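For reference, the chain that follows is the form predicted alone, supplied as structure tokens.
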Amino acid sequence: MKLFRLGRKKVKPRVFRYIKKKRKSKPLHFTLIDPDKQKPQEAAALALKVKEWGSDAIMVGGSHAAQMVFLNDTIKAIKEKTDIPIILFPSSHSGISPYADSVFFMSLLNSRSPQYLIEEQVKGSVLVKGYGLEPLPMAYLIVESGSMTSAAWSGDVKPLPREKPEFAVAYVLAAKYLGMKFIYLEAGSGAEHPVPNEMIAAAKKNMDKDMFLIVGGGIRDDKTAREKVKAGADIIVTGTIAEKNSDMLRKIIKAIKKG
């Protein structure tokens, strides 16, 4: 069958090794760029800026279907300007591009819909193999943030209660036993409140040494970013702040890099 002839070359874990090596010295910062929010050349200019400020990778994706229209052009434009990894952050299998370096191959574990638990992954797996992308297995978990976010609404999510870190721990343990290497605690774009420090600390305590904890959503200043790193976050993701306040983003990246 043609399916079994796709992607014959073995995909080397270059991005995973890159993350692992950089994390040995300092926490990391990833910039999330939504292709629907700006023109490809504007996205490329933003990627160049954040790289100069110390951001370690560019995540490309969004929760709205319209981002698929500009996905490939955005990634190609970013690649012309920067050499840091471009990691896909797809909301569905149609958000997978052959021009990226890798993809967060994720399951939205607290979704109530099988579409985001496994169905999109089944559809996307063939594209990942065919394009020769490096998959980064991730458990994606959305946390209560005080307001309904796009990710929570579109993913049909039952958010993790902010005051119940033990619920997050149960999901973390499930993800660990399933062999996932990344846990993403997400408050969501435009979140009223970021992920609680107690939840971050509890999650990190129950992860293996070769796993990475990503935290994003509601991080709008350097003090908050620093708190999340001290609580146990290995990687901080910011998106909205990059579009609205570049001076604050620079401060956030600097605060993260203090370790």
Contents of the next structure:
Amino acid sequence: MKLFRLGRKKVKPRVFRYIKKKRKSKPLHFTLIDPDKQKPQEAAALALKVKEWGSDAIMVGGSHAAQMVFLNDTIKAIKEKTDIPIILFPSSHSGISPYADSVFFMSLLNSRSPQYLIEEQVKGSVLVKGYGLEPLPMAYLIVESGSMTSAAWSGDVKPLPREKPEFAVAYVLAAKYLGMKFIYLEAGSGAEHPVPNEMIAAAKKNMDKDMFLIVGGGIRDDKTAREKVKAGADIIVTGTIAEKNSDMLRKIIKAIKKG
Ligand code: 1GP
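Coords for the form predicted in complex with SN-glycerol-1-phosphate, given the form predicted alone:
Following is the full complex, with the preceding chain placed first.
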């Protein structure tokens, strides 16, 4: 089949509109589920729980390329249990599944490797079109967080120094001028320190009104989540805390929704 014939149906920006509409009233919380970490049915049960607690979307992905079969089965199981939007968060083109609603079509802008800057995207673009997935254009930026995280190591990253928000701003401006709608400041899963508030504030100040700032990595309590929202985050992502302390996750979501 010729490439231009793939996915001819026009993809509606449903998830983008959903995020935009929800953000008008409150900041958002996304739950990251790594398909390698639990069985599909457990992931589905978690998705159902977090939706009840007010989480706005499920991101599915991880730093290690999950086996396709786990990825697909996890997404299908989540879909059976809940109607919460499922956004792929792929670490390579093999993290793209036809069963999701949309995909963070992301470039790891502070990677030193062309693989994460553009090569995986070139391979993935054909899948996104063929599967009819809604792409959400995102700049992914990894911030120093105390020690080497899997994301920084696997992505061959030059992490943004914590004390230099101006470096982050330069990347944010580049992403804005390239037309990206989401900026993800990432400390890395299980990070020792989350993204600094000053960096969040500086990034947000330099973004357009129709752009969204995502912050994640190492957010383990409600006070920290609230601080990040106050500093300017539109969307907070948590992953690890769901496995460790679901009561705290509930508190985190509540704190984010206070605005
Ligand atoms: C990783 O930012 C996310 O991409 C989530 O991090 O697991 O530390 O919550 P945590």
